[in-house]
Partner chain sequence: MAGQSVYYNLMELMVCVASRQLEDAKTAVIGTGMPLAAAMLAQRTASPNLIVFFEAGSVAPQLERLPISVADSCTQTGALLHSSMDIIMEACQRGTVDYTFLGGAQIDMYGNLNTSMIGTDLQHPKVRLPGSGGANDLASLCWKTLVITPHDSRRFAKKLDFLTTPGYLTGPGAREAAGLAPGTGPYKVISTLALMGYDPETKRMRVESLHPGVTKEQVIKNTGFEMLFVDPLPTTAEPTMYELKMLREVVDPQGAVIGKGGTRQPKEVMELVEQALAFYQASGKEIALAEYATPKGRFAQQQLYVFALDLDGIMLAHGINERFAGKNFLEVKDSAGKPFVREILDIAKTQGSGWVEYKWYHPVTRRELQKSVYFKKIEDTIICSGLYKEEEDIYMLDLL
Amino acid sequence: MSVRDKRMSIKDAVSRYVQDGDSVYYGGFQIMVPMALTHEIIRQRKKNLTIFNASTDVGGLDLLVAAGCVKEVHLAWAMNWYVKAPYAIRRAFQAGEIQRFDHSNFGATTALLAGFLGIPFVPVRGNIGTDIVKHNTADLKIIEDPFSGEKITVARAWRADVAIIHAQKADPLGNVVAWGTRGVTDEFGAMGSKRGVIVTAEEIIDTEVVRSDPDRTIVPYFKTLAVVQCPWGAHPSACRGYYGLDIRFCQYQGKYERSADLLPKFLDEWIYGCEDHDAYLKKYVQMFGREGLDRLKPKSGFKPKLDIDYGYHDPAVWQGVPQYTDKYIRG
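Chain above, on its own, the form predicted alone: structure?
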């Protein structure tokens, strides 16, 4: 893949890289949920998606299912925590409109790890004796350990066609920088994706800044399809260092999620009725005031005290030092 500027609008990114029938790694680990991408997928009325996710919050998957975008979900845990249930997912599953395959949290993370490693499956402790194995034969099997002869569960590798994630920073080439509470599933899900990653980021930064602290790069440029500068792109979930969880809006959205009759009105008003993410934010400010967003910003900084120096080793220090030849070897 050539090194190029991958910045584009969120509309173009979804239109170009999320196709009907795709499998999608859905990012976030209760925070850093890719909500702006969620809304855009709904606006473009993508269909028949298969979702892989370990643990997500704030009802993003509920909205995707309610909008008719999803045919199948493989997940451990999905919730709008502030209304206690993913109501649209439950209704669709009970009505036979989607298929749902449940994992344990560890099992889902391990399935993503297997995809990241490029192996077909990986052993998982637990699950034996539970109904998870009984009802999720698509993802889980019980085999005999070839070394001990004991029975053990193995989890099928999850490798999505495309991954969608939100991060604090990215450079124009697609190097993605993130930190804080996110689990490790975004790294696994993104790196295991077959075609690559769409990332929304709070800020776009210079590549030299990324290179100065490479350990924070969770996705390198060659796995990234599109970079979208998108402040508040995880709202109403949190983005560590930029804003906290918007509990009140989660509760507001949750009142619609509870009702099959009301939820389409939320989609019409907050997603279909907003041309893009900027329009969504403008509507939020008109309805709740700018202070509704400002209250979510960090009030005090919290930076690591550890002073990191990656150092530099100059090969020129060996000038004038004799070569290690046979004369130094004593038989």
The other form holds:
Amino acid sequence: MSVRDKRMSIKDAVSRYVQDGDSVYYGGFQIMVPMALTHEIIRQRKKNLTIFNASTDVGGLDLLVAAGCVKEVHLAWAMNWYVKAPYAIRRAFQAGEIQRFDHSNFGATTALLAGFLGIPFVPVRGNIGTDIVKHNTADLKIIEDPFSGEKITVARAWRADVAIIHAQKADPLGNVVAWGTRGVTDEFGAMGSKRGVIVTAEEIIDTEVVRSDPDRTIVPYFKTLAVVQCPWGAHPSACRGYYGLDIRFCQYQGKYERSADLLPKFLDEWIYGCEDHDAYLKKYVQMFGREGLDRLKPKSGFKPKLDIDYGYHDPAVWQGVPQYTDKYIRG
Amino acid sequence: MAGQSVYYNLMELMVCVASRQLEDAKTAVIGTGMPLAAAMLAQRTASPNLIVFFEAGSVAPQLERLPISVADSCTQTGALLHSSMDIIMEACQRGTVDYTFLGGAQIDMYGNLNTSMIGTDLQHPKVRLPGSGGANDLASLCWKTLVITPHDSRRFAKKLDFLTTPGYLTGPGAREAAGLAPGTGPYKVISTLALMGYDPETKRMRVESLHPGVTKEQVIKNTGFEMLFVDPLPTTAEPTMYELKMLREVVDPQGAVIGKGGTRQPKEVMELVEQALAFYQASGKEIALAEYATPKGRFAQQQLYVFALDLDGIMLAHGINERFAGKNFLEVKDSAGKPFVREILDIAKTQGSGWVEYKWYHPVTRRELQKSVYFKKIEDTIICSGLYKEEEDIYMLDLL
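With the form predicted alone already on screen, would you show the form predicted in complex with its partner chain?
Below is the entire complex, every chain and molecule, led by the chain shown above.
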């Protein structure tokens, strides 16, 4: 919980805070996917990770699995939506290389909520009556509601060793700021993690700025392990206000994911062959032009019209103010 | 659909049928693709106050264009609330949400769905599918679950390989006994062949109307379980001009869901036939037929090509398969048993030109796809050109 400057390179963040065999909360949904961190974990050839995630549609988990970093996934859905199949995960699963524990999206967010609340499980009215709960007894059980006696599913709390997330802004201390629709409530997975959070952010801002609009803080600094300034850190997924989904790149990457022979070439060219995320972006611009990235930027602004003022109140105004009294209430 | 002045494709029909199921001022959690097009169409026709929720967190946005994914940035436009998946699901759990749309690799007669695997053993499946995603939760928690799906006997399965998402489970009372809220459950299925609901007594799937040109036998043949039918059995109402106009011009002008077949391509096909006809008039029959049969000739345009039939159904020239020339196609039937060449001849002889739709196996994917052919008669020759629906259209149906 130390107050210190936690800014560091993505390389240092991953090598210091992600250990082989860790369980990892993998943030994002189909937006805010921590892709730069995904690439760095692959680059550092981390092993035997257990992944907690609801759903990811840009193939980030496919890459992680294909690179041999993962031994176990707990999730609701996995696919590169833009090629319509979970190719690498499917191959690894069918070859017996990874274990897969199926959840539903709400089941998964409920498991994260339980971790966030710091309690062992939370009831959720889903998964009941299906084969999901029959097969994944590690994460789900059906119990009797102690009040009504009716049956209800409970989701075991997911508390990962470490969380990896992407956000719009963070300050050097590790206060994380995000806005817009975010897919999954990343703070559940982040705050519920045992050791803390690695965050990549589009921009680093002063703590004073965070304190000026604290409604948007999703993770306070004391839960943060490392802050990495990383523009385009969720690419090819979207980051609200900065860039939209790179559909063409998802399709391009997906065509590699399809083929067990081609996918290592993607890993070589786009991940192992790039020193860091900047190098990845340089390669992108080389191959697909600056306009490839420009196309992803918002066409126009979408700024709040709501005039927000939290107001400052000085307790000193009560100094010397006598107690209110009347004929019943005496001072 | 043959010979009608208003041309529409199967995707357009299904979107229109789906949109009509959504009542005004209700709430719906919607994915992408056809269901979203249906919701946006409903908002522009009978249900302007339909409230759309996206699983990624947007509540009641003012959608200007069809988003590509539930997390697409444009799903946020003009929204009343930005949240995330659990907030949306919690709303469903409280009973706030009326409708949801799902799809699946398999559906059984009680509307249960499988999106997890094909095979018999989960640890060693034939094909591992993406999993539940939000499907299980939405079908567990929303009041009415709608499904949009292609209709074939593998998909409409007697027994699911894996029950991912609950329908009526094993029949009347089973949802309640399992612990799901009374009054929730499957509502409608919009397939490529028919509109289905569920028999209130048995909770079994029941055809409520057949799409135009579809027979009861076809549905029976393409369903792996015993399908029920209402009696009398009506035909699904075709899209109105207004629905088509809204769908093509406002909801999906890019053709992302309704396919390029719905807007641009038929025009291109018609133009190609007109060009071929003009060439015939200018150069004479013999030269024209030779040109039609030239694989890289002037009438071979990307996926489009022309072929010519005589009035007895003999293939005079074929743009991509020279072996067809000289063969008699009169009795050729499509994969649903429809003698479509005979239909082409009948319409050409009586009306001069028209469209005929039929089902054909795509040469590459081996999937049954809808094909449309436009034709025009000149002298004793019928010049034809057809198009398959885009591959993506079928994918859109596959996975929501």
